[in-house]
Amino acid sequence: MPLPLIKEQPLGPLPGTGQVKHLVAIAAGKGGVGKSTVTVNIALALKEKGLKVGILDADLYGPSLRRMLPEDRLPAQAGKNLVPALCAGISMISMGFFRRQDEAAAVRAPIANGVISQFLNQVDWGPLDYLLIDFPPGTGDVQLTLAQQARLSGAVMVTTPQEVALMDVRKAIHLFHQVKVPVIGIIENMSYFLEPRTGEKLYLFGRQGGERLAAENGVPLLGQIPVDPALSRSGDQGISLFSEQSGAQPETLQTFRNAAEQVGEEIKRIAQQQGMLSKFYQKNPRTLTIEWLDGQETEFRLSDLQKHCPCAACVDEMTGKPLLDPHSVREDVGASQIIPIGRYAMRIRYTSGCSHGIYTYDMLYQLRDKR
């Protein structure tokens, strides 16, 4: 689908994402949880740290980022390629630049996939530290195209505390596991309202949903974003949350700064883990053998691994203390299934019935050293 563009500009040296260090999905599997708001403000927090950042708005049917982050320079055509818009120092491409605000993007999936491919491969993104991809809701064709074509370093999952939101986010996490994209962590939006007079936290939409989801998947909770009127106001007015005129609560700003910092740290950690494990297999039904890239081989008894199961049924998610009595684990326990989770972990389904334990390669590496 050819996109109507603005004017010619000189072509950069490498169109596409070849010069981007890290492509990060911001996803939820559900609309209405504030995913685009999180994308914009994580991008602004990364830029505040002096990093070069871009945003690819992949929500073709409901693009909103142009309103939230108005352009200083429109996108332009450069030969067969595109030069992204520049918005508050952030490179951005969005369907919002190519359609009127009130015009529906009534395109079928094959055309939508073609547009996504253009945004990934025919935009001169140039050298960026991070390209954040604002995923559309759902787990369909467009999401699969993004997950398979983009060199994703990982995915940040956005949820709200209530169970209805968590249900859809779990489906999106499953999609990323299927295409072997590691989940970086969970951001819980609309976590609480800070009562201005007393400073008391009021949990309007439930509590600890993001914490439970993070514990289930063995990933960190990157932040709990409060209900702050400045968040919606800054998005509606197209001003930076980090500007003085936004009137944002210090706690809100610090949450986004901490989350941006953790995203970088988790990406580094995941990259290290991905290089640790060569392969794993079973020599017999009661053991798991792992070959590491350092040349060593470790054979774990599955009964020993179950004693260290990190799932919510075996470990108290609040205290981190084990709930499982190690003496209750039978020595003849086996595995009914061992499933790779992305490029950083595995899920072991035990014959004893425990089926939710996600073991990161880092955790298994530490268990190796304790043997």
Contents of the next structure:
Amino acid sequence: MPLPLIKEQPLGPLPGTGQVKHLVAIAAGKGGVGKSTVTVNIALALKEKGLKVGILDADLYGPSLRRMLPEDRLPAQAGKNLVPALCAGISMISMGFFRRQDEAAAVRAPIANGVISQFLNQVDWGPLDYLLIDFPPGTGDVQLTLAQQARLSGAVMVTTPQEVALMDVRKAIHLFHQVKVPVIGIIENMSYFLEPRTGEKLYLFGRQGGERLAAENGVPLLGQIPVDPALSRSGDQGISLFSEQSGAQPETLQTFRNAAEQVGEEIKRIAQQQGMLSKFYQKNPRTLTIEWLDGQETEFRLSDLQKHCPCAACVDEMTGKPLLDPHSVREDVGASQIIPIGRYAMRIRYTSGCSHGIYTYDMLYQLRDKR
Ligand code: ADP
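If the one shown is the form predicted alone, what is the structure of the form predicted in complex with ligand ADP?
Expanding to the full complex; the earlier chain stays at the top.
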């Protein structure tokens, strides 16, 4: 392992992520869905907006970011810390800098955890608006430790539209829920191919997977990225997609710009929601009482909440219109379980009827005002 393992506390200004405003995980259930491609291009889109951005490539087993975004300056050792590389104006640390590209990465989990911990805590990240963390694919020990260690504002989930990719990303979402990291939204990659002559959208890998996943989890679909040969070409050649030579379709660039914009907005919204709710409990089995941070208290009838169930079976994903007949809801319905999801929502499992609804604090707050 060429990366030195440092045990003593370094002297001088503290390295690490203390001056980073937002750490954001970019994660997927499985490899090959375009997670690194999304990380690089969201970073470039944020940079284009004038923000200071870094990327921590935590994908130790397949670090591809160095190839996608070659460095203008290599990382350097400064005393006991590392100064990140600079790639097209983006600060970057990747295992790709510390071993040969053709060398297989056989790294056991405890070592991987140690390396990632160094990447977080012993790199002089300096003041950044965003540090994007390209998560390793999967839901093992390394991912769990990283999700717990990094002071994450949230996680962006990347998927392709097929059911098999959705299954894996659901597991990854569960992991973030377990450690109370809010999911910022879903990016669906390889959503369609824009036929250049006719402008027709061809849905090569099925439709609406990302929309369904977003609705299931009560989070926004941040973007649907087309299959664009310029994306793989620019990645392979190490050219920024946002440069003129990349030949990217304007639609692809705009999708990344919009997604980057929305990530910022959602983080703000989540931060507000996290401060909304003080606690919740049941005064009786048919109601749910919420104490808000503004000191107010609301006692909701569970039957009223069930009538507003936001899950995909109860609300039409396309039109947003309710599918659930309110008369079908039993007035005496109770809850078999109420589970907090991150610091921004709760899932209510009713004693009869639907059990999938995720109620964001924002939504509950609006329902309180409607009463
Ligand atoms: P992951 O990080 O999930 O393993 P990568 O970002 O490395 O996936 O992408 C895998 C391959 O697919 C790369 O060669 C990349 O250039 C290509 N790719 C990803 N997204 C797209 C897209 N929307 N259009 C064309 N090629 C893509």
